[in-house]
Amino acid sequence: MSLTLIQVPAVAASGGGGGSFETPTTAEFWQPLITFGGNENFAITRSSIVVLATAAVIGWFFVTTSGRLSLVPSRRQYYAEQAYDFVRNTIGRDVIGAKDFKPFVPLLLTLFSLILLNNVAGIIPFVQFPSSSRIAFPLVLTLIVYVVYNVTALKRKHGLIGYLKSLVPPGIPPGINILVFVIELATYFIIRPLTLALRLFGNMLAGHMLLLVFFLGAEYLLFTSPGLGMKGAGVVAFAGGVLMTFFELLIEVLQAFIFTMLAAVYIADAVSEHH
């Protein structure tokens, strides 16, 4: 982890050397950068200039390569073919349907390839920092997801009465029916947005706060704190620290293919003809 960046009090110093270790905590993710007026409420942030920067790098990506396509494809076109191929057919259309997905697949290229790339942010040198750990990135997203798949079905349901029967599967029994009009409404409108944002959000919160418990605690440990013991603990907090690392880079890898691929799930309820 780059501590300097980070910027947590790990250690408060104390007399003869010695210290307490403070774990970080989730003030620590609010980063701002260039303050508006001395009020840090309107600042522009350490997540929004990684999502700026992400934005810009999967820009330039996709559209140079795009640009130089040839029949014996170079590694970044490769690349590129690989990525599309996957959020088309195992993401698009798989999900989907073959007679409804192509109008989505450059929402769920955008979706992955922009998630992904904030989520491993919070491993690369000197970044380190997933944007999807502020709660505003993933709400954004879902907000877009949140709008089509409404429109989608709005326009597929025949307008907001088609819509709204719709959520009730036909032959349910009267006062029954009532009933699963509201959880149905609920589930809708309500439930998939939020935990949509929240299961993105979480995860990378959690994950990025236990890497910097590994890499604080094994500072602290290392550089701080008296004996060859506390020292060898610090040599393990470390390495379990780099085995982390790792395992957040799976997870940053599958919570950009899960939102993509229940993105993908709501749509393809919109389009189908039946609840």
Given for the second form:
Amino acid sequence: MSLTLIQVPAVAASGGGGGSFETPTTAEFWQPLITFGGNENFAITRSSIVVLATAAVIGWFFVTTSGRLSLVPSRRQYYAEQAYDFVRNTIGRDVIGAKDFKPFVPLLLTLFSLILLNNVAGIIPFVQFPSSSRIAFPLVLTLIVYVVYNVTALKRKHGLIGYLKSLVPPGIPPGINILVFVIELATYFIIRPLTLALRLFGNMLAGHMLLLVFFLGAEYLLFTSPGLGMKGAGVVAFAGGVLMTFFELLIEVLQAFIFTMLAAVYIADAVSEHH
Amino acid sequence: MTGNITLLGYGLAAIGPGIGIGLIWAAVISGSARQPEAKGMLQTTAFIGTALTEALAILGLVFYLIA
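Let's compare: the form predicted on its own is above, so bring in the form predicted together with its partner chain.
Now the full complex is given, and it begins with the chain already shown.
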């Protein structure tokens, strides 16, 4: 059961006292490692270590792989090409359009690989912390996407007036016109960035909490609670947790895909001539 | 029995997106049964639709957590 112990040292330590089961809360996601002075709100946390490590891994992987490209690809070049091809063609070209997609491919590839690795960090043994379950991570990525699609739209639609005009599709009768404008304004500037950040954050947080409940519950049933029936239930809970880990992998890949896909959709909206 | 009543709110907020996502994928299944070659395009659109629908449930979860 060292798996669980690594996952949440704090809970495992406090839960081992033989008391009642303590359900995991959102407090498990705040794990400061190095604090500065007496300030409790500013620290190098487990998630910041994971973000730095994944950024280093991605940088190392793509830089060393693209440094020596050969006509007959090595295994690593093959994987890099697959990832690049997927983001460039399936997400970039198909969504943004063959005319305008090229300048945005680096951004999309960075977003996809960074989010993917930070999500999957939630189930990599000994790391086991999805750094995207801290709101700061999706928030900053969303901020980048927000600036990119708004600046692109301002450039493409000839300034602020053109951008605001393009929010309302032509052919809508006056009166309803204003209503549509207000809704579209809220969609573009509030709802889109909000949901983009919260979707990734919420999915990762909920998924990690689910795994915590399964594994901590299994540990409690197996080691703390009396009775053979409870131990049987613990085995079932552990098996369920393993199953949920695979389910979690699916969600993590899907969320990385969806975040990048929606970023591409918003950029596509910005570069399109009409609404 | 103790607990937080806002969790019920999240349960209610998850009903709509649940139905919505079901409708989206039902349409994708019947669409790709009729026209198998359009499967990839349908799925891409469906993922975007799922993401937009799911946002409501995610908002509910976040509001539950901050309430």
